[in-house]
Amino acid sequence: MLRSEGRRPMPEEIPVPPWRRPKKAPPRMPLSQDRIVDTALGILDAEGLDALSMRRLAQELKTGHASLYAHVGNRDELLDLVFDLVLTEVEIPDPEPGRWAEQVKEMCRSLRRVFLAHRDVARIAIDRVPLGPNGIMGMERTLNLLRAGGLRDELAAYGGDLLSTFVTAEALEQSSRNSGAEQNQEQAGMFADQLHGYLKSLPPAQFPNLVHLAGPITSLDSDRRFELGLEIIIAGLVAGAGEGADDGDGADDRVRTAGSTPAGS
């Protein structure tokens, strides 16, 4: 004789144990150009320029790399935007005609600090004209500062470009020497010592200047070299101050206040 088995009635609702509950994904932040650029700068600082690709950026943002192109045209445009963002950190003072030369030095020191604070930004800057909104405002404020010294037009225009190129090149040299830190610095120090010894060993009658200047030539004091180079350029600009100024161009026309202290802010 078959025995029927009855089913036990199930409660209408049994709570799921907490360890079995599906984890809710955190809400995604909406993708925007600002968020993309901020994230790209973070990757640049942490991993360097060679690691910054659209695919790596998408991975960091937890999105498909194709979705980035709705906000940024390509990697080159991304680098333009990152560079322009970094330039907001550069301090360019409002002109004080009596101390314009010292103010130009302060501006250059600020630019160098910013370039050294952000890994490989000098590599980005070396072949770019800063035409983003912050960059172009920085150019305007730089020229405003130079014209406050009474520089003629050509000298102010080329002087600004020369200062930017000098600071960028100096920062690029120092940052490349510092990349990989201890090993690279040790190798650089060994080479400098070898070069110093070699220059000192040259026949002094034939190479009196190389022998005499072996120390300064092989110095690795980047701060000292930067200050000397800056002093040389500023001395040339000071020598040209007031020469050939346009007739009728008063200080009020040459010097215009261009907003707050940080460039482009």
Given for the second form:
2 protein chains.
Amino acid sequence: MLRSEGRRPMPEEIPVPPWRRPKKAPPRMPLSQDRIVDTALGILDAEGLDALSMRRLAQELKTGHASLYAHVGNRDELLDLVFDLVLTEVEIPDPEPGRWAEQVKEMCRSLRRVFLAHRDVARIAIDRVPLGPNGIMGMERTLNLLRAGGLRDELAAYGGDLLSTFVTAEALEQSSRNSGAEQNQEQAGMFADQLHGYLKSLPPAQFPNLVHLAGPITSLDSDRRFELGLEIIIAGLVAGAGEGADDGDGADDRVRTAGSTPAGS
Amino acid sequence: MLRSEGRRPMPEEIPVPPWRRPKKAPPRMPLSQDRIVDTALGILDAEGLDALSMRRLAQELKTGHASLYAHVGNRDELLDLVFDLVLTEVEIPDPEPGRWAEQVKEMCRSLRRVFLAHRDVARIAIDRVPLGPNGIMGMERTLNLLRAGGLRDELAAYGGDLLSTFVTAEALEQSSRNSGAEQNQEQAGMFADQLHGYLKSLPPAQFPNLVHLAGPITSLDSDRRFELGLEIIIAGLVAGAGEGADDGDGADDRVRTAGSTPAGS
DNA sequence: ACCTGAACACCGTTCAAGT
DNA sequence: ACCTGAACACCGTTCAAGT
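Mind pulling up the form predicted together with the DNA next to the form predicted alone we just looked at?
Okay, now the whole complex, with that chain kicking things off.
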């Protein structure tokens, strides 16, 4: 219905002789926002955020860089769109009774996997509120899961933010650790070893704690850090942190519905 | 000794007539790393990170932009130095018995105040490990405070990271919320109102949780968010999250000293 | 309506040359 | 030893002009 609008029915499909159609499809697909955003993500994955300039992007699309501004406003808006596109890949489970904490972890691990799969997307995410269509959808599903754990409204509202901030920051630090020219696991370990040596070499009178904890500080790998942080935050959430705390400005009770029973599914 | 090298002793200090010395001191103070970093922080405070270019900085110092590279390596190293300078202002309390949680909060509030006092420093901090002299000093004092709470080594080592990441991310989101041209409290409230209206207008069948929580989501101001997050993380830490968890790779037991009793002071 | 070329006002970094 | 000018290889964004 919608798709056929403006597409006049042809009397017959006249095939284009193969020698007129060098390889495949129209030689220059028309520019569109989708094509721009897809290509931008491709550059990001392959070369990182610093390589994603409007000029580089235009070159990839075989057009002039000024042409992009007919479809995306500016670079910052482009990054918004790329971020929202990537959020498609995040899996947020429907609540199942008795598996709350595990499901929250699954959600966070999924977000982390997406960040690690797309170079520098964590850098884009860190100072952005995800208000695109997929971001909104993700917020809804996140709230649904968090409330299924019985969190009071304020904690559910803030908990999602805190968790996603945590995941983003942790992914950021992991990828910046691996930044200098495609560093592999090996080189990450080498840096840890160097740091360990440095901390151990500090004057123990002035730095007793750094010397004592040099081991634990440098031996925490990214996976362990992530799981530890996750446990800390979830433990804090179930503890119902700051229960009934009130800073006295009365601003946080705009909506105080009575029956906020946990959603079943 | 070192300072007088190459400075031939003058027979007498001949005073320069005042009309030859227009205002004060040598008209062009010699460039130094300290002067460069101080000036950089001044530009940051007044105009933000995007305004802090090597050229703008050189102009402020009345020199050519290429001259800076004799003292700082590159822009990224300059930002390292600015960050470390700012860390001077963070206050980390010496542990006092019975006040652990409150003191951890004081430390985090101090860090937050520093971020809010220096525009865009949170943006600099977010993807940097503070390994400058003040960063190392801060780590030592942080570990000292955290261990005073009786946290086991791994948790103390990671807890400081988690807390400072949290404070940084929260400061970042607060200042990016206020980004668009010196926005004051009023405009922040206006945005919250707009978002509240938007969330309330969503189709309730598809977005029941966003509609229900529109109030709590938009009424959390920065201070409340911060205190909430702080309570969640601290609660998670005292819960001793992931006690004895082991991912089986055996990499995190490089140093396993027996007597890790909490430090008294 | 969409795309282009050219221009504007910037960047960080390097390096030979000066003092 | 320190500083400079000039150059290199880039940026994002705007806009009049084309088709």
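C-alpha atoms forming the largest set that superposes within 1.5 Å between two forms make up the rigid core. Numbering follows the first chain given and starts at 1. Quick caveat: nothing in here was measured; it's all calculated off a predicted structure.
query = When you overlay the rigid core, is the Cα of R35 off by 2 Å or more between the two forms?
reply = No; that C-alpha moves by less than 2 Å between the two forms.
query = Core-aligned, what's the Cα displacement of V211 between the two forms in Å?
reply = For V211, the alpha-carbon shift amounts to 5.1 Å.
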